[in-house]
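Shown here is one chain on its own, the form predicted on its own, set out as structure tokens.
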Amino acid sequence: MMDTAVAPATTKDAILVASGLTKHFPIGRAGFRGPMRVVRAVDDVSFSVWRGSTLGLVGESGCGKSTLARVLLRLTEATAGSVIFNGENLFDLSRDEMRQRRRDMQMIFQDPLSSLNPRMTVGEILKEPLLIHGVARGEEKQRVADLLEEVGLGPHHSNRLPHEFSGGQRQRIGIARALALRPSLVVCDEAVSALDVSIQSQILNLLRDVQREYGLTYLFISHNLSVVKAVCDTVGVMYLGRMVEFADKRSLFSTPNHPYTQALLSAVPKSHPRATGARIALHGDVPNPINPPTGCRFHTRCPAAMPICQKMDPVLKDIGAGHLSACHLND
């Protein structure tokens, strides 16, 4: 089992604490009598969220990174493991009480076009968690204004529907309607990842501003290391279903301690063309999250394992200064 007893929430305020997180997905049994199988898509993972931060969440596709995102905000049901947000579990609540909590809770999806209906003007769009909440009523029309303005659009795209706009354009209209209950937490899931490096730069740049203006924390999950550098404050790296390294981002990309952290660092471009430092390859793919391997589930493809990675699991713990990591090299 993994340590919870992850990032002390006592050194600052903590927004979000997260304990023993697991989401295990059964997918029937193994021949008639067998076991019932399952995909151990996140698996006793915990962490905190500092108030008005970002904590960017990093892994290769399939890790588990989009599946903790959901199951933090109770879109998808934990099979193990607590939430407290703003001091309240999550899980301990009904349905109702969700439903007032998520107000403070939104999401910004990766694919923008695929989150926006298609039949409403963008107008409907924004408005309709400002109806379902009662939130600004009878003033919907000039939040919706407000709303578009903040994220560089202009009244006049509230008539427009989605596919009219661009790619970039459709992404801040995502934006608006995640800040149109002015929450306290927003996950960001691939935000920019669909979208061309210099649209890139103009997004991240509106949630750095929209942050600054209202207090928002940000869980910022992303495979782009560049982009975690730039934004995030502390970083959280995932293999597998699990928290492999957890730091402050000048800890992690400075003095990288897990092997798998190592290697994602290192096939990062350099920004300086006599920067060095060799790539470090992972051979083999990633075992299958059906049947993970026993021990350290990263010892099937680390450059560094040794016999005990193979028997027992290690434990996420402080190796100084706040930065964590699951590794029997610091044994």
Contents of the next structure:
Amino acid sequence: MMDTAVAPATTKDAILVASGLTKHFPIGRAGFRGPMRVVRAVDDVSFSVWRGSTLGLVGESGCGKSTLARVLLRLTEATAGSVIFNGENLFDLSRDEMRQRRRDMQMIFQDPLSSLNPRMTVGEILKEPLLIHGVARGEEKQRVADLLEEVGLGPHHSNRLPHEFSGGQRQRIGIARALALRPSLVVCDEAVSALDVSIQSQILNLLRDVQREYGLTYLFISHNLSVVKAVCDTVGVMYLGRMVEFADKRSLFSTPNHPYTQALLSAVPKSHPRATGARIALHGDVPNPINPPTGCRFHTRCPAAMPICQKMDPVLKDIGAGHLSACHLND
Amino acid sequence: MVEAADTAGSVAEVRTVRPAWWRFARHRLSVVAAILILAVFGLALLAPVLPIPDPDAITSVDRLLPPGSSGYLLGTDELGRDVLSRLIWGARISLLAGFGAAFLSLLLGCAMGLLAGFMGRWIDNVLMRVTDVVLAFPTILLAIGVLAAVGPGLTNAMLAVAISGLPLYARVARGSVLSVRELDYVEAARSIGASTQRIMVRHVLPNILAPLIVAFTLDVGMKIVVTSSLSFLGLGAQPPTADWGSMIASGRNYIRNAPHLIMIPGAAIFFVVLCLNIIGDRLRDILDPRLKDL
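Starting from the form predicted on its own above, please write out the structure of the form predicted in complex with the partner chain.
Whole complex next, starting from this chain.
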């Protein structure tokens, strides 16, 4: 099912187009009257998400994946750029208009416990989106029961509080909440990272089932490449606030182009004990996003760095069949 | 009626969470404290119908009688008024002043803290600087200042004490808001399209209440002491109205030959404040939903 989602470019329908997205967090001045310093959490990122597909965003901790997701849903205001969602620029909407649009875009969080209000019962949690948007008026209770059933829980769970559930069950509640308004886009921010491996696969299956049933589009953020490989159609690789490679999953996993992607993929545990394949070990730490390296941001750790990498910032460009990569090696 | 409710509850639904009163009742000391507080409340409320003499009735032949004298269980004061009667009538004033002032502080302070913590930016700055200014004055001094401006009296004293108590609640509330508003469920609420107002009332407020309620129960005791102090200074309840603070004030001249005049109202304040603190501690324990099984 996942494989067939890659249709010819002409019939692709972008549900979301992000262009030039930038988010800088000001962190105060350097010295008394020095320049304002900023953390460049997301820096000039552009991409599209195709309707009905799953886009994976991978990268190390702190590379700006979650910030990107929050900026896309306008949970934080972007510094620059635009997000066209269903043909409408979200950043042009007023606060009230934005609240209305949230019906169509939902989020599933990493920590299933902290994303559920500890003082609301599961029924109240699931009823809230319906009440806010006036959906299923008068039959909220039935709708809540349906939602619970859909995610593998029962109506009798609706009187319980979140802390009475296991991690996997809580995540199911989080998914039910995200589905309550029948959205078209769901952002899963590390949705399975906090769960046991066996529970992870259950939740991933659930996500796949509801995607099929509602024709959902997922933006799937994860640092776990195996998970991304299992669920995504398209994958974007981020490094230090930049998108360095963006390609169809098959293409990316079979012929990774960017040295950073190659290093990431070589670090994925192999399922076969004698599987070979040189491990590319990166040295040093991720540079400080307050003061990112000049030129290509990866040149300080890149095994293939050239003199030009220190001077010129490579642009993300098509290296064939829609496989985008930002590396000077391709020139 | 109690039995009916019990069986109905067990048949109709299987509760996994014990009701709050049940968890409260597991702790003996807090039950004793609660019963004592309720008893004091009951006595205060029933004062008009209790068979006790008029608290303001002066019997000049029976002045400064010690406790246990015939006809006067707790003795009489310097004007021959019945101390027991004044103690019970005084409880009305002291409890009203304590709870009233603390409640007013809670309401206003909580609103301030919620706004400051959730809105941030200049709202936070303005509100917190106001509380800093209030905090810079000692409680009694501030209350005296306010009363000097608006004139003495019980209502004014309550207002003055309530104002001086604002920073406590505003700061507790703001601190909790700052930690709660970063939690995922607040973000989740925003992402389902909840309005700021809804997020504050439905998601943030219920989750910051526990420390505020604890602060409140502890603060009621504090407020009883402060309003009593104001009455002691002659700025609160005006004579001849009985109030624990003013009873101590008028009794202090007779501390050598009639120590019961200050000991009895003093002990009343002590026990009420102690009981409130015990209840406050227990409430803190049971209001944390993660400690349901205590």
